[in-house]
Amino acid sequence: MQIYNYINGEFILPTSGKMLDDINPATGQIIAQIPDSNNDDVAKATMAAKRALPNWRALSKDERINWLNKIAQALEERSEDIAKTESMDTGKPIGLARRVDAARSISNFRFFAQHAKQQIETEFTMADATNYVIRKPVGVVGLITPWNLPLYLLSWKVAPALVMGNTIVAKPSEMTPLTANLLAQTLDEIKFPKGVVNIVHGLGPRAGQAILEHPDITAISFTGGTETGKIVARTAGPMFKKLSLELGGKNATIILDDADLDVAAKGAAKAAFTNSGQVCLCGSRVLIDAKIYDVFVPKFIAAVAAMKVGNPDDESTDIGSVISQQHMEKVLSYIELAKQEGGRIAYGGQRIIPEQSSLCHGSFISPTIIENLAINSRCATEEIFGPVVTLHRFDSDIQAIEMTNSTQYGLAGSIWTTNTSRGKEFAKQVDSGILWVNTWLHRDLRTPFGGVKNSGVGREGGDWSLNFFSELSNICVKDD
């Protein structure tokens, strides 16, 4: 297969002429070719950008909200070829695709256009005079998006970007770009107004280092690891760009001593292991109360030993590969560490090989558990982003709370009680961007998504994501 370049609305080669392999960590095979784009192409990508903003910011908010209903409705068509296209493209299990890929996709589109059809005109009234604020669209703006839920969280992106007037050029990951292409590929079909919606394929360092350098580009939402989210603060900090970044997480699981531990322990495993780990909001630190861990720590290996590791086509699945042969030499490298760290391995650590002959070079790992590492250990506080988790024991709900906040990071978390009062309190006195009590990823999508410490800057999500791609202006009216 091989992918171009999304500009102006037309499917173009980078100016280079060079590409890049696109490979499906399942089988380890080449599933594409795409651009290795540069500067050159990002000018490109803006300019056509810039010529389209006026005649876009120009609609009316309704005629804006009725394209986004076409992309939805265009997309939902193609909802099979999005799972199958994504479960290819990033190893995970096809029913996950579906279930979470493909429909979040088609339903972001929909959200964000009723979202803005109830926005209400904002007036306070004075004495002798009422002001008026209005949205304004900021302009051209950059989306750079990671590998792990691709057109996902495009589209979160896209959408309210979109709705709100701005014009685009995004950049998906380079190892994830078939459904950015599927995106664009429905765009063309729809008729959708060119230049409005632009699609730049490459590297981080050449592609997307251009787009956040370019001066015409003025907001850049970006989620990715963090370590990429200085390189983005630094250089698009010092232009005076408006940035939302939505970085890593080392999130606690705590399981109090209430909790229902059948209940909590299958939530626990989930929240562990969907995607292979390879979520920003997954529980990798699971902090379970001293007084139940003897009988808790069983039910969870159980619960976990119950998930199904293999084909991403068989439907039966529940983890996939990660993402890349390389990855998999960092997640297991890090499970060479908690053994230095004085860690056990309760469950898994190891490298699986499937039974499929086409699988045999796939990228697989067992869901692994840790336990007796230290809550300071390197493998407890820094993001491995696989199916590893560690188990720590604790002896108060004070404890859990220094366990829980002991990390440079802070974007969620998940509190297992039966008592919800206690379960409120102690997520009030978390360091974290969102918390859950009795549940993991239960979404509303009209509330605030994104992190704090080194988890991110700026919230998704809502009004948040609306307010971050416009510009606010008060219009002070003095009464006659």
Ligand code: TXE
The other form holds:
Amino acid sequence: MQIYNYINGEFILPTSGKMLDDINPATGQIIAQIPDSNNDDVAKATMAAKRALPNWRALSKDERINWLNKIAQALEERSEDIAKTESMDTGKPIGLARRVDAARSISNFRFFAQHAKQQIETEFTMADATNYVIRKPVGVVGLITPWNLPLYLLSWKVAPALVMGNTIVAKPSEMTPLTANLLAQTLDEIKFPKGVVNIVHGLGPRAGQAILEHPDITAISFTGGTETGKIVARTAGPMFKKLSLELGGKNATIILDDADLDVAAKGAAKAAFTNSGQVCLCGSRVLIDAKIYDVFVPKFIAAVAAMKVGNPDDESTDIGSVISQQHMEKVLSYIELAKQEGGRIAYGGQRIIPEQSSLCHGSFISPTIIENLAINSRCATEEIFGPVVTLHRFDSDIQAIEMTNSTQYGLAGSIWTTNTSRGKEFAKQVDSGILWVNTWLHRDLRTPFGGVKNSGVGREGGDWSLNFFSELSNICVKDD
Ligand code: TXE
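Here we have the form predicted alone; I need the corresponding form predicted in complex with the ligand.
Full complex below, order starting with the chain above.
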């Protein structure tokens, strides 16, 4: 499969003519060639976005809302294609790609179409004047997205950016370009205005960096690793670009002594191993009240052991491959490190080679549970971003809160208790942007999404996305 850049409504090769391999991590096979774009390609895309901006921003919000609904409708008609493509590009199970990636990519467009309708205009009246607070588009925005939820996270940014009147230069992860290409094809099919959305494929330090540096791109919305987030901030900050940084996490799943342990065990397993633990919201540390530790852990292990690892094409698979051989080696190296740090493997801990011959080169890792690690060990403080979870005891809620807040991250967490007001009070003391009580990844798209510390800066979601992708002006009109 040959993938092209989508610039000014045309599918074109990179100026360098150089291409990169795109690999299916479950089979290890090359499945596509994508552009190895550079700053010339980003300049072309930015020029197209600049030229398209006046007509796009001149549309009424209702006309842009209509376009979002048309995109959602067109994506829905090809949702199975999206799911299959995403599963092939990421190694995630087809069921997960349907339920999460494809469904959410469509609902992101639908949600922002209806949420933008409800946006209220603000006025401040004085004795002799009225202030009208209006929102204008930021201009040409740069969207840089990661490989774990490719179209889900790209659409999460494209939809609000469009509805607020911006035009776009987007770079998906070089490891998962295919569904961004499906979006481009869909826009082409519905005759979406040329140049409004431009997709440039390529490497982060080359094509991504060019987006950060281009003077005509006035805002950057980035989701990815914390280390890259620092590069984004360092490059775009001094250019005074608006920045939204959704970075890594090392989230805690906290099991209080009054939790329903069967419910909590299943919830903790889902939070730990969904998408092979490759979601920034995953609960990669399980903190358990010492009083119930010995009853909870066997239930948790049983819930994890029931998860089927294997062929992503199989409907019954719960855990597919991780994103790449390199990432598999990184995750396996953390499992080795855990052993050196005094950890004990309570379940898993090894690479899995499915018996199916077509998967023998795939990057599959067993869901892995590690006990006995200190809360300040490297494995319990660094983001592994794979199917690995560490278990820790606590003797009091105070200690649990200290342990929860002890990492450099502050994105999400979940608390399990049969006393929900106790759970809410506990959640208020956790330094994270997103907390769940007796659930996980239960998402209302109107809510603010994002974290603190090394998990990033800013929030997206609902009004927070619409506000990020717009600039405020206050117009004060003196009464006649
Ligand atoms: O992120 P990267 P990756 C974390 C997780 C994972 C780590 C790396 O810890 O192991 O990030 O994952 C582009 N200038 N998360 O490799 O490298 C890159 O091409 C501009 C958490 O996905 O940050 C890709 O499009 N762009 C995260 C995007 O940045 C650059 C989800 C993300 O790549 C660039 C995924 C540069 N210099 C990973 N270097 C979450 N919060 O959900 C890279 N890129």
